Protein chains: 2
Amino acid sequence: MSTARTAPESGPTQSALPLAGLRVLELGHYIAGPFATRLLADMGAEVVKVEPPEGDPIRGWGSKAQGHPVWFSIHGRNKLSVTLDLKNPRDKARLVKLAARADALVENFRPGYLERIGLGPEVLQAENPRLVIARVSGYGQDGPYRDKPAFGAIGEAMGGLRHLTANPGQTELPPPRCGISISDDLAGMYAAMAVVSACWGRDRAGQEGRGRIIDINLVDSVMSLMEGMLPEYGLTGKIRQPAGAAIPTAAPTNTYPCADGKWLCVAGNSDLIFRRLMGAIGRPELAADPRMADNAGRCANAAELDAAIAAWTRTLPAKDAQDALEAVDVPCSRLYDIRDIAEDPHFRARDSVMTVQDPLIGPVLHPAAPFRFDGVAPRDMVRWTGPAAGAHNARVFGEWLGEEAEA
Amino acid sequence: MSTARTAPESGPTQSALPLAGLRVLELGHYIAGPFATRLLADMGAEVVKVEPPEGDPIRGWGSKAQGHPVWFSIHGRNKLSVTLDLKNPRDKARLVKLAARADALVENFRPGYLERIGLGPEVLQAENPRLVIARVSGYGQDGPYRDKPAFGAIGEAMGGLRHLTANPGQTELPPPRCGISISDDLAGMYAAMAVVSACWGRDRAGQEGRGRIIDINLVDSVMSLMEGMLPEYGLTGKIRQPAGAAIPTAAPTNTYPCADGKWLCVAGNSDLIFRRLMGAIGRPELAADPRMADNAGRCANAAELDAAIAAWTRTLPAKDAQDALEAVDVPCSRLYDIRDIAEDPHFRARDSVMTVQDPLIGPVLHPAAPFRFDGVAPRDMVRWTGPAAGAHNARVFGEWLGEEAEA
């Protein structure tokens, strides 16, 4: 278990991280902006999260323990929290001063909001021309939809993801969400990489390096993952349709029901794997069937193969079916729920899932940072857990702004 | 339309990009590694994609035009392509020399492969201790599942995403895939940000800066998006279940069937928006119903509200229903397919979708880079389209290695 650290200290652990020494201000709320800065913080950046006096509204989301939101233990980890009232002139001046001492600022207000309260990029860069400013919004900082309200679900819908996340021909039930805030996550990830890239280019340019203003949005972030569909549509008119859990050009590869109500995802479509799979389910005659000799034939008869595999998976709990197929080297995985993740021996062996001591709520499970650097243990990348709102006011206003602690 | 450029030149456009001057080698194939380097290339890095003589096998995927794969127009854009046979000693020596001149290398072979062919990190860093090496794999470079075959679908399954992408209680149809290679994409995005971060930290350290070795994998990348589910499970035992297209804690917000067989995603759950929504669908009495006065009451009666909204959406094509709701400021979006994306006036106004001249296949639609930097037009970030395999052998072997062109 990691040691508890309420007041983070710079030390050997921190300086071993690649972004040690990078100072980032977060004017973020909910998911996209704060996720960007959490990734930077995991890599060692000194992130100051600026919250309104009542705290980021995401602190009100989801389960609580000891009165504290459990998600925020992760979502706010490795960050310093300060509270500012951006309608108060004194606090506004503090924000400008903080920005003057930062490498980068990440914000995800609606387009135009910062300008309206007198904290637009030109104000911030007047004090600090080297400040990199990343702006995360629903639709971007310009264009006809700029002022539409941004919702994660709508980012998924307009970006093309929800259309594809569906069972073909199924009209009674709507295509499901991913169940997570995927469009916010993607935008946050793009913001993190663009911020660091802008800092690399700026610092490479030396003293004359200026801070970039970066525009990231939810719908473009989702749409960026549409593979070759745009050129394909433009050249041939083809509109990619959803394929459920199958892949139309490979068979058998699908997701199959098990005896315990769980599902097993199986990728059995190469010639050799297909033979082993048919043996494992007790249908060797299908492996020998000339209709099934190659992928094209198997695709043409995918329904028959899927029915045969499902008839077998229905007789076993998902874990047992997975073990049986893995024993003969057929790639597969049951659909993990969060308990499967928490208990998985691989995730545990690598500390991808680890127990961390949170001073506010006690021992909690955290995911490791999704990137590892040689010589840095995953546990050392969780330097501290999400702090209470304003926990670092005295420290940051003192160290960054030179203010005396108030009596 | 962007001008055609087969042989990229350094120039003002390139140097305006934040990663101009960063040299990156890609030993990648399929999606995750190549996506990481494409993002770096979009930001101006000089990326050399090293392919086997027969080309990256992803060139065989999907639609072709003039004999060339259309996805690769995007997937390989802004990269230089060289072909090397890594089993040939001369080409192996060339790779080591290229790595000696690079800032970073991204690879996505199976763990251990590079070591087996004598090109492990210790060999590459012996020539260039500053080389950042990002390794992308299915399960990571160590741990009990290290050697399992990696498939994108299995990354989604084990990372927890597929379990959540489902309609609740629905057991006849399997939870669908996202329809894109989401786990590869996420891993590629994490690899891109970790590479730039390692370069920033290395260059900040000056001459003594060493190259990091980075470990990224598909299952951790997906699992990193599981929000607060891990601490919640650890503290309360709660296992997050799929909720279909709805959000259990907000109503009405769901996805509704339209007259043309398309779907409309509607976020109508705030008090004010709810009233406008009920007016628009001709059910003002529901807005006045005391049972529906707050979100808690609406959640308790979500089925009734969803039925009322669906009864209205079924009477209209999705586009008309969207227009009607947007006219009264109710956030919504039909589920865009790729034609909707290609034709959308916002995407077009911002050049998020643009026609690019591909010298191999003619004019094609490309998505813009998902990040924008002030002073750089989206069109200027598509410097050239995906080249043929080996198109830049002479240039790269000449400029990077000082080889004379072969007769």
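Positions refer to the first chain, counted from 1. So that the term is clear: the rigid core is the largest set of C-alpha atoms that superpose within 1.5 Å between two forms. What you are looking at is a predicted structure, and each value in this text was computed from that prediction instead of being measured. Compared with the form predicted on its own:
- Relative to the superposed core, residue 249 undergoes a C-alpha shift of no less than 2 Å between these two forms.
- In the core-superposed comparison between these two forms, the C-alpha atom of residue 301 has shifted by at least 2 angstroms.
- Two rigid parts make up the chain, and between these two forms the smaller of them rotates against the larger by 11 degrees on C-alpha superposition.
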The other form holds:
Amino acid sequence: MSTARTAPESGPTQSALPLAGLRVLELGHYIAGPFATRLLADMGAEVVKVEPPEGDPIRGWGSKAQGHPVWFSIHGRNKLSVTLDLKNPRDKARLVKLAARADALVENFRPGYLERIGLGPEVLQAENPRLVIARVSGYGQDGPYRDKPAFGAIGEAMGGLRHLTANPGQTELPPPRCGISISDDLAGMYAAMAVVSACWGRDRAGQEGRGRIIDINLVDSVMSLMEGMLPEYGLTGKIRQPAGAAIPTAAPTNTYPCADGKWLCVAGNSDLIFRRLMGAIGRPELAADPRMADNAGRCANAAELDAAIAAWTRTLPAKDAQDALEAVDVPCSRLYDIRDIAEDPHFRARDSVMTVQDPLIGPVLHPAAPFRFDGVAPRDMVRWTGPAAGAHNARVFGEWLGEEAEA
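Please supply the corresponding structure for the form predicted on its own (the preceding block corresponds to the form predicted together with a further copy of the same chain).
Shown next is a single chain and nothing more.
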């Protein structure tokens, strides 16, 4: 079992990670900004999460154990937490001093908020010209929608994703969200990537290097995933429509019902895999059909293929159907819920799912960091779990600012 601490010291594991020595301030709340800094922290950056005295509002979300939010165990992991009241002149001065000693700052307030309270980039970079500032917002720092409020659902809606999540022909129910705050997470990933890029560019320039201001927003982050849809529309006027579980450009690739009420995702769209798939379901004549000889022909006849595959999957529990297809090397998977993920032997063997000891809530499951570096075990990258708000006030104000510990 991995252990975690609320007040860790730097050690050999952190020094072995690629961002060791990078100091990052997080002025984030809810999801997008804190997700960006969690990725940076997982990679070894020293992240100081600045929270209001009452803590990040997300501490009130979701389940709790022993009075502490379970989600925050992951959301705040590998971060140091300090509390500052940014409406208080003394605390604002403290933040400026912290920024003077940081490499980067990540914030996801509404555009203009930091300027209104006297903590805009011009103030922070006057004290530290090398400071990289990543600003995450709903619509961006400029443009006619700059000041409109937005949450993750708006990013999905305006970025084009919700249009695609509908089932074809279904009009009585709204297109569903994907089940997680995907636009916040995407913006967070892009922000983390941009911070590392800006710091690298600054440091490559040596002492003359200067910090940059990064503008990331939820809507553009989702829209960036729209593959070839924008050039297709610009050249042909084509608007991609919802396809449900299928992929319009590859067949057979779909999700099929099984005898136990579960679903099996099958990707059988290469010529060789298609032939093996048809043999496994007892339909070799379809593999020999000239209409199905290539992907274009299979796409034109996808409904017939899907019906044949579904007729077979309906006769078997999902696990048995998966085993039968994997035996002939056909890519497939049951649709996992979180219990399936937690219990899967592959995830466990790789420590993609691990049990860590959280001092606030006890043993808890964590996902591993989504990246791996040779010489560092996945368990060692979870150096500590999300701390209580303000748990590191004395440490950070002492080490960064030289302040004496207060009662």
